[in-house]
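Starting off, we have a lone chain in the form predicted alone, written out as structure tokens.
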Amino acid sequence: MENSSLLELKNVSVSFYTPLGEVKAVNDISYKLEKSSVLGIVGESGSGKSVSAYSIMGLIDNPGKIKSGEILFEGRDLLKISEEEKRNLRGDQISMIFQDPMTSLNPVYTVGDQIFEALATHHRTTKKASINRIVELLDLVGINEPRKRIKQYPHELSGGMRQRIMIAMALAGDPKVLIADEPTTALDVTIQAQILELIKDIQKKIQMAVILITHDFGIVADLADDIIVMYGGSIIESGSVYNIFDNPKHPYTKGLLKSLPRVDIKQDKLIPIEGTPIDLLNMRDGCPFSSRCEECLKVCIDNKPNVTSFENTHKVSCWLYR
């Protein structure tokens, strides 16, 4: 049967060989993403989820290795293509919009030229004729007075707009799949709220495939279609927006939805998820969230747990529903 998902990782694994030995980032994960639709990938740092997004750009590098899996993008899988075809296709498939604009942008380039580069890179044309469809471009994603702002550099504007200009270059070359790695999270509250709303109206208007990375699960709430919990390296509960703020099942994701704050119920103080993040380079075969749990069974020390299916797509590694 042919697959009809956009994009799908199978069983894919990544490591990275340290001095003091291998980390493993990421653990025979596996999700699909379906056209149109918002996924949120959802974890602590450390949990796997922007390296498990690097892998599907093709951004991991020595030391770090893709051990095992596929990564089908219309059935075709990016691990067995060459590095010219994956240089098409970031950018112009596939984009990704990274965490700290003011790191991503070059200082000493214009934002014109900035964005020029990055339709260039897949569309034949020249800068004069580039100009209509680098204002498009920011108009698109908000910014006012596009004609003045390409000729500006990027300290000359605010963090908000540095992200609109890192959302706009990803946008440059009409992508199906848009992965947002923490878009907002060098941004003030307001300025969040303004940037997550920006990728929500894109995504309705233009009709693209959005991975939203993030450790808030607010931000994903009001954004995603299906939610992805990750915890060291593993995907650990899966399912609708409703299947995972309605009915969450492993601990970990009750423990997290917990940490939230309400404005619906009174709250005295916030509740933490008691421990330490698990130690990459020491993992055990058991759940990785067995030292930090309270209800931790026996078996979970030693077993990795097997999946289980509720109604629907929502899934859940853990003992407590062997």
Ligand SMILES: Nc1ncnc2c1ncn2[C@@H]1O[C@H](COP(=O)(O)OP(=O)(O)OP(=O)(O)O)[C@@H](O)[C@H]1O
The other form holds:
Amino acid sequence: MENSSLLELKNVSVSFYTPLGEVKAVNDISYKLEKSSVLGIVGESGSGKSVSAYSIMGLIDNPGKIKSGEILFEGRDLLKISEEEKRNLRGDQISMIFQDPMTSLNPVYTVGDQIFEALATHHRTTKKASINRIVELLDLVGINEPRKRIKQYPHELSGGMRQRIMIAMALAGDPKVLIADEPTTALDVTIQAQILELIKDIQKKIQMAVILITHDFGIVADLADDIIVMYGGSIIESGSVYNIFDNPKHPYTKGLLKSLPRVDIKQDKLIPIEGTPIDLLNMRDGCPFSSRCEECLKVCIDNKPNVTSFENTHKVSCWLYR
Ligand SMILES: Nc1ncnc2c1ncn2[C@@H]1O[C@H](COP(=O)(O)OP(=O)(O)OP(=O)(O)O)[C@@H](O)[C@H]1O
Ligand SMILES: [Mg+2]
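Next up, the form predicted together with the named molecule in place of the form predicted alone?
Full assembly next; the chain just shown is listed first.
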């Protein structure tokens, strides 16, 4: 069982070295993504969700640096393999969709050309030979009249359709892992629901694993098998959906769930809990949540809590359980 994870992060830390000092964006995080499963990463703005995803994709650039850790994909450390191997893996076996589909699509190329580009980076192919595959991909993401769409430009499509195109491009290389970073925040509510439904359907159909990054606990409740809760660059709690929703342990997770929007009132963001987010520049060694925590103990301020495990899958970093 130990070695069966598709993707595993071990003690990964990422910092940005800014003129003001070291911003510790991701602090010693570890987690596993199992084959064909959906992992939800939840946390408020600035908690390190995107930076942790970028580190998997090799997208951490100056002034950022992966300081330590291992990122194992099928047992191989992505931080140690050659550039060529990296290019083959990232974008192909592991691909990512981003928040805003308009900025990631090139306005001067047709939809067909862009999907062809995505295909051609993975497999040497001619345009003619790949038309069928492009149509198949557009079908998969629920775009009707795909042969007509191929000839259109991004501005001729709605936001929801553009996000579908982005998903089609991300699927072009038949990835084993799809990272979706807030894939619906730029879309209106009904379209959001459709895109999430689509990701769920595709995940089931082609049995890929998905890392779904979101502010929205409601979204992960629907889609995820497992959940990671991040705060201030650390994973403060993780477990199955049932662990987290039925039996939250960390005061931060409990606060988030308490503030969960009611289903009868549409709110797409979490209601913020009391207090100011921590300053990643001047972080102390203790629990990142200590300054906002209503149950804060003396020990929490300067000592990083160890991980306590409950029923195998459920883990929490909190001194209350020591
Ligand atoms: N290029 C950069 N230079 C300096 N700091 C950065 C850089 N990129 C990210 N950070 C910092 O890293 C921290 C984590 O950012 P990240 O984008 O991962 O947050 P997030 O959880 O994805 O938030 P959001 O929900 O708003 O997308 C933030 O404090 C951010 O300011
Ligand atoms: Mg982000």
